[in-house]
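First comes one chain, alone, set out as structure tokens in the form predicted alone.
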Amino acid sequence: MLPMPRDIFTEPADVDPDTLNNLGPLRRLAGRWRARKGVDVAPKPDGPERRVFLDTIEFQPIDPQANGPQLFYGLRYNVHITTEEEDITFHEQVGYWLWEPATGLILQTVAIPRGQVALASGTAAADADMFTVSAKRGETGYGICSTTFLEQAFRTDSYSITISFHADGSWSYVTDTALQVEGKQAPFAHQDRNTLHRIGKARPNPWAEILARRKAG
């Protein structure tokens, strides 16, 4: 992390509008992806339940984002998961993956429609083949916030996701979440994993699209 600048208001003046060219290690996530045979292990009254799921994930570039002098390039993402038994939604998740070129900071925002959000962080080189971001309950910087029910019944103490890129163009993820289930002494180690293959390309971010149209016209 860079030291806090004295001027916290002035935004960068030389911003490249093309997000796809400035995503660092996130560049290989851009586009639409699908996978079969993901594995979910979740807590149930009679013990851990293992289910196979189907993943569809889309990452689309957003315009560069500035916090004063801090500059992020990013992807808006949507995760939609079903199971082999049912076509209805098994899991839904939206958010952003962000990359700060000046520091190598990677952020993932997580929003789940059961009343839970998180901001996870990590660092990586621009050409990294693997990276991890994580968040902890109680942290005000990179933390986890849940509804009162989830805090009492299925408290999330930590979250991490590791993404690995493969030579064939596919990529894999492993998520690890520590859950404190009501009535249980030890935390439950909840894990999901899958490998995804591209089914569609990413669109340029809006600013880049506008400039491309002007140039073509």
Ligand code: HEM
Given for the second form:
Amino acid sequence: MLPMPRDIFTEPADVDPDTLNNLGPLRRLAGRWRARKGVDVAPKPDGPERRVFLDTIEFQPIDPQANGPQLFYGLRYNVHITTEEEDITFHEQVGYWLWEPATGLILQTVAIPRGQVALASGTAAADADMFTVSAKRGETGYGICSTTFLEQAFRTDSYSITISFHADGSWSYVTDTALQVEGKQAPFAHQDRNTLHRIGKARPNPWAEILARRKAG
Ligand code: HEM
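Alongside the form predicted alone that was just displayed, please also present the structure of the form predicted in complex with protoporphyrin IX containing FE.
What follows is the entire complex, opening with the chain shown before.
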């Protein structure tokens, strides 16, 4: 007897519309954040260059997202980075952080205007104080895709980010991006780290806002 095909279409019923209530390990990220002492190590012709940068990051809740039976709660984020020395943007990044309460799966999508995207994954418990997600070039599930120039000159073989929450409400990240730079033997460890402090709260997700307005009449 052939096994019954699994139901890939039916979505969960009674989904809680309040995303901020269902973000698990991501809930402490919701809101707006700033930091002045980020440290970047990047590849330059004469070797690694260390620079200090200013970070502004915003995470706002999105409506619950179902893939058939799979249900994610998440945040849309925007990272904007500058330096004291220059007005031009130093680094920009947009994407989503998603958490699947049923399994503890965490996803981060990364899109940077260098012509590069990554989908990183990991797992964490709802009350985790620290978690890591990672992606690998060449993987179709949780991989890295880059424009041809980067593939040739700065091949990005792996990416990971570790986030840690602190008792005072701040949080830190460390990203490790392995770059195979053209003409170099060893991979380059492109590392970035910072500790963020809150400058604003998150708004409710759109669906929760609609229901709250209706309730208020
Ligand atoms: C806080 C986060 C980050 C900062 C501040 C940052 C900054 C930089 C800087 C200053 C460079 C040197 C080239 C330049 O001056 O534009 C660079 C190169 C590069 N970064 Fe990042 N980066 C960050 C995160 C990432 C992430 C997450 C990825 C990919 C997943 C990435 C991929 C690359 C690549 C492929 C290059 C080589 C391109 C080149 O040097 O022209 N970076 N980054």
